[in-house]
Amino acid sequence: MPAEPLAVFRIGFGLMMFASIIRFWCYGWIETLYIQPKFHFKFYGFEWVKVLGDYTYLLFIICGLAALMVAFGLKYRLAIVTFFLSFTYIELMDKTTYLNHYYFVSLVSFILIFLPANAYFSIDNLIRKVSYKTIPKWATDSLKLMLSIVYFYAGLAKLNSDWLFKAQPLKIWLTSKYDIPIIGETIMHKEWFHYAMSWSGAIYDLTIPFLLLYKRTRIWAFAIVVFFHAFTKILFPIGMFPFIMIIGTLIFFDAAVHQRLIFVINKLIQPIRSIWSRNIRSIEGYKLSKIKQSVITKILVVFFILQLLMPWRYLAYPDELFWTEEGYRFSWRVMLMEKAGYTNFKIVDGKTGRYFYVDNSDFLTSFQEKQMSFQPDFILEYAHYLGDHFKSQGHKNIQVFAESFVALNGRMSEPYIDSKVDLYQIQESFQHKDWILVFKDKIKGL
């Protein structure tokens, strides 16, 4: 198939990622999220990923430059591998900052490692003096599949009783948006609008991949994509995600659209490009050796099987998913719950019974404390950190107990953690956390 769609995707993705790094730096988040905290929450199995102190700035510089090189198609393979590793390392440094779209960026950058995204309209073409007109169809199809998985699974996740029949948590969030011009005071507090947003959000996610794949509905589907993400950007602080998804969905369009986009870009850079591009040979097809093709095919097949199965791992656990969050992450459950909690820790001498309570602000930032207060793996990890900390100060026979209360999607606050369980003796694992108290309500759905 024509190489233009993948080239446009590479340029858009690289520029969006570069802008994201600049935005992160300008807001001072490198300092506040990674350097200032005394303690960082880790993903299970990735405890070895450490914050690099002031060298964290260097990591962001490397990531940003790699993103820019990806956009330009300069030393593309090295650039995309560097971007994938540096961005994913940043993501793994502190679990507190986890967002679905960070995970999405890591997955897309991993896929791009195996795609010939520099085959056309890249600086690598200028250096090698070779450009390819066509690429294998699977190269763009793999990106379409990844985007479709994100949308469709996000839609499936919305098929639950809280979202559809209680309009939660949108009812909580939209009511607070009264300050938005024009619509804030007129419809944001209306119950019918909350339900309309909930149902339309579910229908949008479930249908948009198919509407984009079908040529007759594609242009209208893209208009809906732009409107949907622009509107959610106005309503919610979700960073660069709307722009990433809008640019990403261009991959569904035919080559003619991308050819026009490249024509515009080419006009803008023509004074520079004309110096280099006089002797570029244009070759009909980009081809891989049979061995490379076989290896890449196997890697991508395994990758997509994992992506299709990962969101269903929650079925291996009992109790309510939104309450325990066992299997919640990495499953495209986007903005499905409003959860708030208060968790206090009691340090006890197991022999004497003497105890004292911890002031969480002595160890955590306000953002970390907020995230810790209602997520069980955070609570367990922090309990171990406290136990180790006070043990290093000479305390003996340490036991760590949590007194926790959590409210979910507008419900009354309930006790969350069994306050009689010594969390310092519990080790993190993939097993069910039976020290989470049973949810007193029922949320029906997928």
Contents of the next structure:
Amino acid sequence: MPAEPLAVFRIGFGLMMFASIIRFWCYGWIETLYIQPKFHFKFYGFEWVKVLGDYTYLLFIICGLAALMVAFGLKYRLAIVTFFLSFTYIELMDKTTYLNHYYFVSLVSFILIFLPANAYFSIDNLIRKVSYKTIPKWATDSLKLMLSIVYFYAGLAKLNSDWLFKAQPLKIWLTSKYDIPIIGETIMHKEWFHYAMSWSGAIYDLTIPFLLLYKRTRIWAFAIVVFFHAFTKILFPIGMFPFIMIIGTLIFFDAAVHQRLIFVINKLIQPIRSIWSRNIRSIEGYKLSKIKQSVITKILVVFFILQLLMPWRYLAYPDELFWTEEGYRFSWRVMLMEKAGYTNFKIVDGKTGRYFYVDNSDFLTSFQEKQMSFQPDFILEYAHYLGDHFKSQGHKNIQVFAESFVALNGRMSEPYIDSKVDLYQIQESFQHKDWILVFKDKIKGL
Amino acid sequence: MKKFIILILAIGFAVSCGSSDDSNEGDGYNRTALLTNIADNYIIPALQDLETKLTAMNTAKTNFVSDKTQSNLDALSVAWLDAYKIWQALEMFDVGPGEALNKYLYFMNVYPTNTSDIQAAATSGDYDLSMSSLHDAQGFPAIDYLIHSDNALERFTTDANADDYVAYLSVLTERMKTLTTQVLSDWQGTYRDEYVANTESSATGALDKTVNDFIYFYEKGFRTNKIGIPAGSFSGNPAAEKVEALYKSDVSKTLAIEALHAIEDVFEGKAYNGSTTGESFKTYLTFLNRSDITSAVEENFVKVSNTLNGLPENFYQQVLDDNTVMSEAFDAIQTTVATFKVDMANAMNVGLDYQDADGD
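Other form of same protein, the form predicted in complex with the partner chain, not the form predicted on its own:
Following is the full complex, with the preceding chain placed first.
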């Protein structure tokens, strides 16, 4: 198939990522989210990933430059591998900042490692003096598949009684957006609007991949994509994600659309381009060696099987997923629940029974404290950190207990963690955390 | 195209079936009414009252300075307590002019007070009370030390530095009055209108800030400072000397109860002068169909109130005698922190975490 769509995707993705890194830096988040906190929450198995102190800035510089090189198609393979590694490393430094869209970026950049995205309209073409008119179809198909998985699974996750029959959490979120011009005072607090948004959101996610795949509905679907993401951008603090998705879905369009886009870009860069683009040989098909082809196929097949299975792993755990969050992340559960907690820790001397409470602000940033307060794996990790901290201060017979209250989707807060369990003795694992108190309500559905 | 039509139909379906059960019909909640009630019927009258009481305290100080007798010192002590009680109603409003004034509350009630700083400042005469290092050498706690600690009368009469202490006392009482007058006149000037009109739903919105300050006061100013720290809840080591009004510690319960009343009144929208009620956090929660929260809060208020009333007047002595009672009081207050921070803030969708970052 024609090479243009993948080239446009590469440019769009690279520029978006570059902008994201700059934006992150400008907001001072490298400092506040990574360098300032004394303690970082790690993903299970990735405890070895450390924040690099002031060198963290260097990591972001590398990541940003790699993104720019991807956009230009300069030393593409090196650039995309560097981007994937540096970006993923950044995300692994502290799981407090976990966002589905960061995970999405890691996955897409992983896929891009194996795609000939520099086959056309890249600086690599100028260096190698050759460019390719066509690329294998699986290259763009794998990106379409990835995007479709994101949407479809996000839609499946919405098929639950809270979302559909209580309009939660949108009821909470929309009602508080009363200060948006025009619609803020008129419909944002209306019950029918909450239901309309919940249902259309679910239907949107479930159907949009198909509507984008079929040529006859595509242009409509894209218009809906733009509207939907623009709307969420206005309502919620979701950063670059809407733009990434809008640009990403362009991949569904025919080559003709991309040819026009490239024509426009070409015009813009004409003065520079004309100097050194003369001697490029344009040949038909980008071809991979048999061995390369088979290795890549195997990697991508395994990758996508994992992607299709990962979101279902929650089924291996008892109790309500939203409550325990066992298997919640990495599953495209996007803006799906409103959960908040208040968790205090009691440090007890097991021998004398003497105890004191921990002031969380001594150890955590307000953002970390907020995230910690309703996620069991955070609570456990922090309990161990506290235990170790007070042990190093000379305390003896340390026991760490959590007194935790959590509210989910507009329900009244309930005790969350068994306050009689000494968390310092509990080790993290993929086993069910039986020290999470049982959810007192039922949420039906997937 | 067919699917698109289905989509439209589905939206229509959701719309029509949603509107049958609609408790939020009509206009949205009138946040300006809530803010107006807080500003006009609570903050401004309380500030006026505080200004009056601080003026009275200043007069008592002047009387004392011109005639340094024990009875004049006692009169000053009474005036100090009158004003201190009113202050409990205002500490939670760290907004607008108070906040702009480099944190008014830091100049009024930071304790435990630093006696060596006070002595150094008073005797050298070389100090700048606007510096953050002297937050704990001024306000109610510093005056408490000057007029209530041992040999108070001697400090102003026979002490080698008596004149310096008299001068420092004057500076402190006058500064409190001046600052309060400034905050009050800002409120009565342009800020009141700005405050009630600022209904935006964000970290800088007046409602968001007021709710945050309210919860912060309940958790920090009320729970932690008045009970938790003296009881050693966060260290395991009781620290009786950290009670509010240490040098006149038989008023610690009085001050705590004043603070609780203020918390209750603001939550319920009660006017500062009188008993009429208006729009409040409570009515807002009721509007949001969350009477489960308001009843939980009110139930807890009763429990906290009973616990506080059961405490002796003197927290300092209580910590020394039987600290378990204080720890129990802490636990009683604690329950409502969760209700405020989790349920109330959540229902109002007010962020308590203003460190910004993206969501997804």
